[in-house]
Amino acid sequence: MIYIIIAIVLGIVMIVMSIIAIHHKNITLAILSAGGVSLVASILYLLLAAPDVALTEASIGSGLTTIIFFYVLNKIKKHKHVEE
C-alpha cells in the first residue's frame, strides 16, 4: 500500500515538474526540471523493480542529458555574445 502512495507521489511530481519544464521561461530551470522528471522516473522505476533500467535513466536520462542541454545553451549564448 505505501508504494502505491509513493507511486502517486512521485507522479504527480512528475507532472508538475514536466508543466514546468515546458511552460518555464526561464531555460535553465527549465532544463533542470526536465532532468528532475528523468530522476523521478528512475526512482519510479527503482520501486517497480527495474534497478538496470534505473540506472540506465538516472545515468543518461537525468545526468549526460541535463550535462548536454548545459552544453548547448552555453555554446549558443557564447556564439550570441560573439554576433553582437
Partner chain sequence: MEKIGIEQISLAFGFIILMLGLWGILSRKNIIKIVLSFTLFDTGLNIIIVAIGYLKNKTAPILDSAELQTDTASKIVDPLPQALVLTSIVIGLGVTSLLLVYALKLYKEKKSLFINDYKDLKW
Given for the second form:
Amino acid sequence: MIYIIIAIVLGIVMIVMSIIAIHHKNITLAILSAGGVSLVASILYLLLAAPDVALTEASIGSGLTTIIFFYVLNKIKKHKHVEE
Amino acid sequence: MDPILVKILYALLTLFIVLNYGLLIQGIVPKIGARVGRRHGIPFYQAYLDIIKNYSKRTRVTHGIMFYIGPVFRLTGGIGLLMFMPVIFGSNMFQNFSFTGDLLLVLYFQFFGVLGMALGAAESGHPHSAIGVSRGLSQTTAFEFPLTLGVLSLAVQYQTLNISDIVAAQQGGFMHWSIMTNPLAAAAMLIAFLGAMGRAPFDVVLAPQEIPIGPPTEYQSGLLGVLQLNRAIFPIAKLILFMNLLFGGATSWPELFLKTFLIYMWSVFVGVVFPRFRVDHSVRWFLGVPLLIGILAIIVTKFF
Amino acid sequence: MVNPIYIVAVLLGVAFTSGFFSKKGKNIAGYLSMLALGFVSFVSLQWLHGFLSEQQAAAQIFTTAFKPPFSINLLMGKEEAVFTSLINIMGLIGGLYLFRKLKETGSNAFIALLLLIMGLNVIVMTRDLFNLFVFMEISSIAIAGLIILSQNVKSISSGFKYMLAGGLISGMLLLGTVFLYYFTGTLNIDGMLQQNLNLVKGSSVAVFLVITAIVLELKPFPANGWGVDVYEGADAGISALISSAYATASVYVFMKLIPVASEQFQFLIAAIGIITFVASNLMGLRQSNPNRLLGYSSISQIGLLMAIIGLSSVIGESTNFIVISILVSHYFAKAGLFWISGIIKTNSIRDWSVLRHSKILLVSFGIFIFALVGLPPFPSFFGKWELIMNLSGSHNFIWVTAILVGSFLEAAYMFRWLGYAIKLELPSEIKPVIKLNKIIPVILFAASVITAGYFTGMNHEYGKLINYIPLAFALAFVLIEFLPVFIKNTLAIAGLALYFYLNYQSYTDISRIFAAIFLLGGILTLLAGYAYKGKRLGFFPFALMMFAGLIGLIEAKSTLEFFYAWELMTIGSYFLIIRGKKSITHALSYMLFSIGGAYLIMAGLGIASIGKADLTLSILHQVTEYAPLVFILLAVGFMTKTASIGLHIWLPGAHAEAEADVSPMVSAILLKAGVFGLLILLMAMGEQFIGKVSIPYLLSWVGALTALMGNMMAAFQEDAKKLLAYSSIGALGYAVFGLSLMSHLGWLTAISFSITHFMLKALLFLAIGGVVWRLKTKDMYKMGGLIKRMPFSFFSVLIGIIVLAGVPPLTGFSGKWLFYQAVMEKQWFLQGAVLFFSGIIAFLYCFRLIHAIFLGQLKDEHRNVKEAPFWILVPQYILLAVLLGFSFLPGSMLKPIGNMLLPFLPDGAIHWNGQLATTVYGYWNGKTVMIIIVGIFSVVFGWLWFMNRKARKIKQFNIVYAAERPFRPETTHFAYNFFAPYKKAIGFLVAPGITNFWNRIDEGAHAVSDKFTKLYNGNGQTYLIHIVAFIVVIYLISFGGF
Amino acid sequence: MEKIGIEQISLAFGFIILMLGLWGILSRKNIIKIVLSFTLFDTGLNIIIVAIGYLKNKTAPILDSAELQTDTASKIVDPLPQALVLTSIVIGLGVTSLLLVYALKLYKEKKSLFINDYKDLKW
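Please move on to the form predicted together with its partner chain, as the form predicted alone is already shown.
Below is the entire complex, every chain and molecule, led by the chain shown above.
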C-alpha cells in the first residue's frame, strides 16, 4: 500500500514538473524540470522492480540529456552574443 | 449500227434540244418580265447573239491553265448532269447514260462543274471572282441540306435511288406525283430549288445587276461563251431533275417543255416578288424553316 | 551462399572503422565504404540469383543459440532477397552519386550512409518487432544525419520536421510493439501470425498502433507534409536514397506486418493508400519545383503500393508480382529523376530544357518518366495491367476508377514536365556541370529499368508472348543515330518492307488491309523522309516504335499484347508529334487523351475478363457481365484515337504542328488504329444496348456530329495544316458512322473509306507539307498563286480535294455512294443527312485550300519559290496513281473487301458485275461514268482549245479592276476569313465549347490541387497536428463504428 | 474489480506524462521547448513500457541470489520490456541530441527559435 502512495506522490510530482517544463517561460528552469521528471521516473522504475532501467534513466535520461540541453542552449546564447 | 454509237448520237440530239431550249428560255423569260413591266425588253434570241458575239471576239486572253480548264469543267458538269439523267420517260432514245449511275451520281455530279469553275475563276486572281465563289459555295451548302432531306424522303418513299424507278412510280395521273404524295419533301425541295437556280432572292452570287461580281468576272470571248452554253444547259438539266423527282417526269418533249417551263417560272415569280438576300441571311434562312420541313419529311415518310 | 548476417556485420564494421579515420583519411573511408556497399550488394544479389534459379530455399538466421521468441531472427527469403538487393544497390550507386558531397563532409557522412543501408537491410530481414523499431530509428537518425549535410535553411528545416514527425511515429510504434508483446507474449512476427490476433482480446488496439505507425512512415495523405518537405529540402541525392531505398524498405515492412491486421483494417488502409495516391497526384499538378513534384509523386506511388498491399486478399497471389513490378519501376525512376534533378539544380521544371545540353540525360529522363507512368516496356506497365485486370476481374470498380484517375493525374504532370524539357527554350544562363560520378548512376538506372521491364514481361503469363522484335528494331535505331538520314531511312523502309513481306500472309483478311495501311503507308511516308538532310536525331526510333505498335495491334492475340501495342504506338506517336515547332501543348494534350483512352481500354478489357481463365482477345466474344459497360469503355477508348467529337481537341494542333512527313503519318495512318480498334470491338461484341437504346445507334450520332463539327471547323481555318487536321476529324466521323451501321454495306463503307482517306490525306498532307517546307508559313492567306511555282504540288492537291469532296468520277464518290446505300438500308436518315451536309461543307474547305494556296495572286516574296522537294513529291505521285486506278476500277477494291466481310456480316447486299455495282436501291458503274466524263471533258476541252488556241497569256495584275490596276498581291488576294458570311450565319455552331469544357476541367483540377496543397503550410508543428489528427480519425473509423 | 496495483498507477501516470509531452510538442512554439516536450513524451512512453512489464510481487530480473536460480520464469518480472526500455532510452538520447543539433543549426540560419519562422518549404 505504501508503494502505491509513493507512486502516486511521485506521479503528481512528475506531472507538476512536466507542466513547468512545458509552460514555464524560463527555459533553464524548464530544462531542469524535464530532467527532474526523468529523475523521478527512475525512482518509479525502482518501485517497478527495474533497477537497471532506473540507473540508465537517471544517468542518461536525466543527466546526459540535461547536460546536452544546456550545452546547446549555451551555444545558442553565445551565438546571440556574438551577433549582438 | 453499233448500239453505243446510236446512244451517243441520241445523247447529242438531246443535248442539242436542251441547249436550244435553254437559250430560248434565257431570252424569253426576261422578255416576259420586261413586257410585264411595260418595257420593250431584249429580243428572245438575245442569248444566241451573245454566244455568237463571244465566239467571234478576236482578243482572247488567259490567266493560266486552270483559268482555261475551269469553263471546261463547268460545261462538262452541265452536259454530264444531263447525260446521267433519263430525259423522256419510257423512251429508249432519250434515256442517255442514266444506266451508269443513280440519283446519287446526279446529285454529286452537280458539284463537278461548280468546283472546276470555282478553280478556274480563282486563278484569274480577281478578288471579285473569289468573293463570288465564297458566296456561291456558302449558299450551296445551305440549300443542299433541305434538298438532300427531301430527296432522301423520296428515296424512302419509293425505296429506290434510281431516277427512272422514281419516275415510273409516279405514272398514272398527277395524283401520283411526288408533289401530291409527299408534299413535305416537295416543299423542302422546291424551296431548295430556288437556291439552286441562283435567281433572286438568291442571286447575290452572280450579282448580275451590279458591275460583275462573281466567278465569271474575268472571263471573256470563247471562254465566256463556254460558260454561257453551260448557263443554258445546266438549269434545264436541273429542271429536268426536279421534274423527274416531283412532277412525274415527262413522256414526250412537249410535256417536258411545259413542265420545266412552269417549274422555272416558280423561281421567276419568287424572284420578282422578293428582294435579294445577303449570303449570311440566305444561309440562315435555308437552315431554318426549310430544314425543319426536310426533317419533318423524313420523319413522316419513315414512320407513317 | 554468404550468410546475410555478414551484410550487417560488414556494414557495421566498416562504419566503425571509418570512425577512426581522421579528416585526412576520408578518402580511404570513402573507398572502403563503397567497397562494403559493393560487397553487400553482391551478397544480396547472390541470394536473389539463388532464389530466381530456384536452387535456394529461404534461410532463417538466428543471432544467438536460442530460437525465437527468445532471440532475434532474420529471414532471407525470395522477397527479402529482392528488397535487400534493391536497397544495397541503391546504397552503392547512390553512394557513388553522393561520393563527392560525402567526401567534403568527411568520414561521418560515409558512416551515416553505411548505417542507413545497414538499418534498412535489417528492417527488411528481421522477424522481430522490437528489432524492427530499433533499426527503423537507426535508419531515420542516419537519414537525418545525411539531410543535415546540406547546410542551407531549407534542408535543415525539412530535416527538423522529419525528425519531429519521426519521433512521434516511432513513439507510437514502440507503444504498439509493447502492447502487442503484452497481449501475445512474443515479439516475433511469425509468432504473432500463428496466434490468430483477431481472437486475442485487446490486441486490436495494439495492432492499430503498430500498423498505423507503419502507415504513417509511408506518408499517407494528409499526414505527410513533412515527407514532401524533406523530398524538396534535402539534397537530391539524399532524396533519391529516401525515395528509393528507405521507402522500399518501409513498403516491405508494411507487407510483412499487414497480415497481422484484420481484413477490415486492411481495407481501411487500402482506402487511405488510394486516397493518398489520388490526392498526391492531384497536388503534384500544381508543382513547379522539380524535387517537390517528385516528392508528391513518390508519396503517391507509395500510396498506391499501400493500397495494393491492403487489397492483397482481393488480388490474391499476383500481389507480389504487382507490388514488386510497380515498386521496381518507382525505385529506378525516382532515384534517376532525383539524381537528374541534382545535376540540373534548377528550382523550376520550366528550366529543364537545359537537359538538352546532354542528350543522354534527356533520354534517361524520358525513360524514367515513362517507367513511372507505367508505359511499356517498363515493369510498372505489367504491374498496373495485372492490377487492373485483377481488380476489375473481381468487380472492384471503385478501386479501379481511383487508381486510373490517380495514374492519369500523374501522367499529366509528368508529361507536362517532359514536354518542357524537350521543347521549351533553352535558358542561356544555366548550363549544368555534369560530373562522371553523377551521370553514371543515372545511365545505369535507366538501362536497368529497361532490363527490368524485359524480365518483368518474361515473368508475366502473357507478357512473354509479346513479340518484342519490332520494338527491338525501333530501339536499334538509337544505336545508329549518328548515321545520316539517307542510310537510316533506307534501313527503316527496308525493315518495314521486309516485315510486311514476311508476315502479310499470316494476317487474316481485314487485318491484312490495315497491315497494308500501316506498313505500306509507313513506307510511303518514310519515302518523303529522304528530303531531310543531316541526321534527324530522334525521328527514326520513335517513328518505328509507332509502326511497331501498329503492327502489334494487328498481331495481338491476347488482351495484354493488344494493350501493349496500343501504348507503344502512343509513345512513338507522342514523340513524333512533339517534334513539331510549337507542339508542346498539343503533344501534351495528345498524350493525356491517349492515356485517358488507354486507361478506359484497360478497364474495359479488365471487366471483360471477369470469370475468364485465359485472356486472349477472344474474351470479347463472350462478355457476359456488364457487356454494355465494356463496350462503352472500349469504344470511347478507341475514339480518343479517332478523335471523335468531344475527344478531338488534341488533334488539330498536334497534326498541324508536326513536320511535313509526320503529319501524314499521324493523320493518315495513326488514326486508323482507332478505326481498327472499333472494328475489332464491333466484330467481337456486336450490338450492345443501354436499356433499349442501341449503343451503335448512339455511336452513329457521335460519328455524324464529329463529321459535321470537324468539317465546319476546317472551313474556318486560316492554317492550311490545321484545315487538313480538322478535315481528318470530320473524315473519321464518317468512318465511325460507317462502323456503327453494323451492316455489310456500312462496314464496307467504313473500310473503303479508311483506305481512301489514308491515301488522300497522306497525299494532301504531303503536298501541303511540301508547300510549307518551301514557304515557311502555314497561313494560307500569306500564300497564293503558287500554281505557277509548284505545279506538281498543285496537281496533287487538285486530285486530293476532288477525291475528298467525293465528286464523281474519282474514287471519293464510291465512298459516298456506298454510304447512301448503307444509310438507306439501315434507315438512319437524319444522321445520314447530317453527314451529307458535312460532306457539302467539305467543298468549302477543299476550295479554300486550293484557292488560297495555289490560285489567286502570287506574292512578291514567293516569286522565286521552288517546287516542293523531289522526295516529298515521290510518295504523292505513287498515291495519285493508286487513287486514279481505284477511281477507274472501284470494284477491284471494294469487291475483295466485301468478300472479307462476309464471314462477319454475311448479308452481302451489294452485287458486282464487272465494275457495275448494284444494290436494292441503286446502281453505279464507276468505269463507265469515268469514260463518259472523260469523253465529254476531252471533247469540250478540244473544242475550246481549238477555238482559243491563240489566246494570249497575260500578266498577273492584268484584270478588270474598276479601271484601276492593283499592284499589291496582298490586297488583291481574297483569302483571309474566306467564308465570312458563312461564319456570320452559323459560326456559333463551332464556338470552342468543347475546348472550353476541357480547359475548365483542367482549371478545376488545378484549383482543387491548390486548395489541397494549402494544407501543407510549411510549419512542422502543423504537420504533427496532422499526424495526431490522422491517428485519431483512423482510430475513430476503425473502433468508433464510423 | 481487480485491486489497483502500482503498475496500473504507473501506467496511468505514464500516459499522463506522454500526453503532456504530446501537448507540449503540439503547442509550444519554441523549438527548444518542443524538443524538451519530446523528452517528456519519451519518458512517459518508457514508464508505460516498464509498467506493462511489471508483474506484482516479483523481483528484478537479476539472477544474483540462489533462490532465484530455480523456477526463474515465474518469480521474476518480464525482462524483455526492461531491455526494450534500455534501448529506448539510448535511442531517445540519440534522437534528442540530433534534434538539438538541428535546433542549433536552425538558429544559426535565421537567429530564431520560433518554429513558425521555418516555413520556407510549403505547398
